[in-house]
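Take a look at this single chain in structure tokens; it is the form predicted alone.
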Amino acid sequence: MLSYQHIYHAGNRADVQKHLWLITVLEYLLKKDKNFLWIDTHAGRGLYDLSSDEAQKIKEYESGIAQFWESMNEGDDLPPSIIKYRDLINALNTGESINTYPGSAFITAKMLRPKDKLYAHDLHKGEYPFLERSIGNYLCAEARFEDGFAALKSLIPHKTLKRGGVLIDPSYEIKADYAITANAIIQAHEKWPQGIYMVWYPILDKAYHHDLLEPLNALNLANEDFVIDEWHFGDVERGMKGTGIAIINPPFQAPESMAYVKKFLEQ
């Protein structure tokens, strides 16, 4: 199904959560010399204009990046991930407020090295031309208007860049994605077992995110190895109750920095 669009959800806590797990993987893989692999399989427009009519129709930015911005850009002792993050939306935006807002697919075409390579794909027509004009002019990106769980089967093993990782990030349109999504991590796994998989997930009342993390459980990984990150919403009353990340692979400490920018934030 491809009626989903991101503009809609742009800059909601989710994104705030993926952003930032996102830029903490990206600077590990970036503290050694040699270059590697990164793949956004369900990539969206790369920016989004928060004044457009679609972002102002739900306004999901206002309980997401719009609240934690303030808390941003204070004072000097910020977690480097945060600090990666408000200067990234800082070079896209002049005075106070956010309106263009990055993704996934921006932020790691602005991180990563010209020797580095990142593919972005999309299946969504809507979608797809913003994402090519987006990342188009940098080095490291190549935007593919493609279905990404059929290229990450293409993609890897990779013929020569062996360290990387894989940013995973449904609409979950129908329950059947969930099991779905978690069929095409496993089956990554096998071919690239040293691969760093992220997979987004929200978590409603229905609790359909059990269907994507029981088979990852079932893999037996050690508990260094397989990580999952909630942040719960508290009392509300419609649509997510929350949002998740599960992590094959985590860099060491990540999970530790992650913990202390989630306390950063809720304070």
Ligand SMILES: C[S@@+](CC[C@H](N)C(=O)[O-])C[C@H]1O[C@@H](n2cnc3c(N)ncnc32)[C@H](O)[C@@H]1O
Contents of the next structure:
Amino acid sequence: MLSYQHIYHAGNRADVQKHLWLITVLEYLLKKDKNFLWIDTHAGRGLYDLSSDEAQKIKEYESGIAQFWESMNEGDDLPPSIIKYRDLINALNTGESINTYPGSAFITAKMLRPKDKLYAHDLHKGEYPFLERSIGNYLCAEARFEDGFAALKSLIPHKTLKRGGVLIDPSYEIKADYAITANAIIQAHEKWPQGIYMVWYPILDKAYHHDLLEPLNALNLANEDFVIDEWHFGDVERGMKGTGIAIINPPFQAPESMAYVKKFLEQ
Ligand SMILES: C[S@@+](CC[C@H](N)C(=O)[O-])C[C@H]1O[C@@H](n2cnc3c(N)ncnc32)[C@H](O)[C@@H]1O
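Output block for the form predicted together with the named molecule, input the form predicted alone:
Below, the chain from earlier opens the complete complex, with every other chain and molecule after it.
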């Protein structure tokens, strides 16, 4: 029985990092005409209402997207992924503040072409109907009430789509989830070695994320084929100390693009 609901955390700094990486990677894939596959193993709702009671409880978006949004609407020299992210958000909101925040599945459904294919999974009975509603109208997208790890196993290697990747964004409800996630990625990488694998993790006091990163490091991939991006907050006494993304097979120059994005946000 799953208890985690992302609506309590939507738009926080981890989402900003994760969604900007997602946009950066998808933009590289979209540069080529050839269609591709994208798998979102832990998709969440698709769209999040930041004015809801749940989001208002901790207001994590205040130190996340709300903090960065203003600078994203100013200046001429914005990184392309920030422009895309801002435009996606602005198209969903008309007022002075952000009420509707796009999650990974919605961002992907919106960016992919009808010839590409998105499989988005969520196994939470309460969350899944939101997911279905938010991406159901996009020709490229298919929402599935399924275990994302089992689905990953069965979807790859795909019969026709050889390019593409996977976003793995688990809720890490128990410590064992870090090792389970690493194992799922290693098995998938064996079956589809050219796929892009992006996995998000929280940086906590207890550093559980080492259980995820150590097995991935042990794959001994070349430096350019395994990249880690961590944003350390420094201003949080308890809870999450930072947010991390590990990427296997990042597209050429995506890490450099994201380094520029990070610098822009730190200004
Ligand atoms: C961190 S949230 C996802 C947020 C989303 N990726 C985004 O960026 O908008 C994790 C989601 O995974 C779902 N979940 C947990 N275990 C799952 C599993 N085994 N298979 C599919 N979904 C799962 C939870 O219900 C939750 O909605």
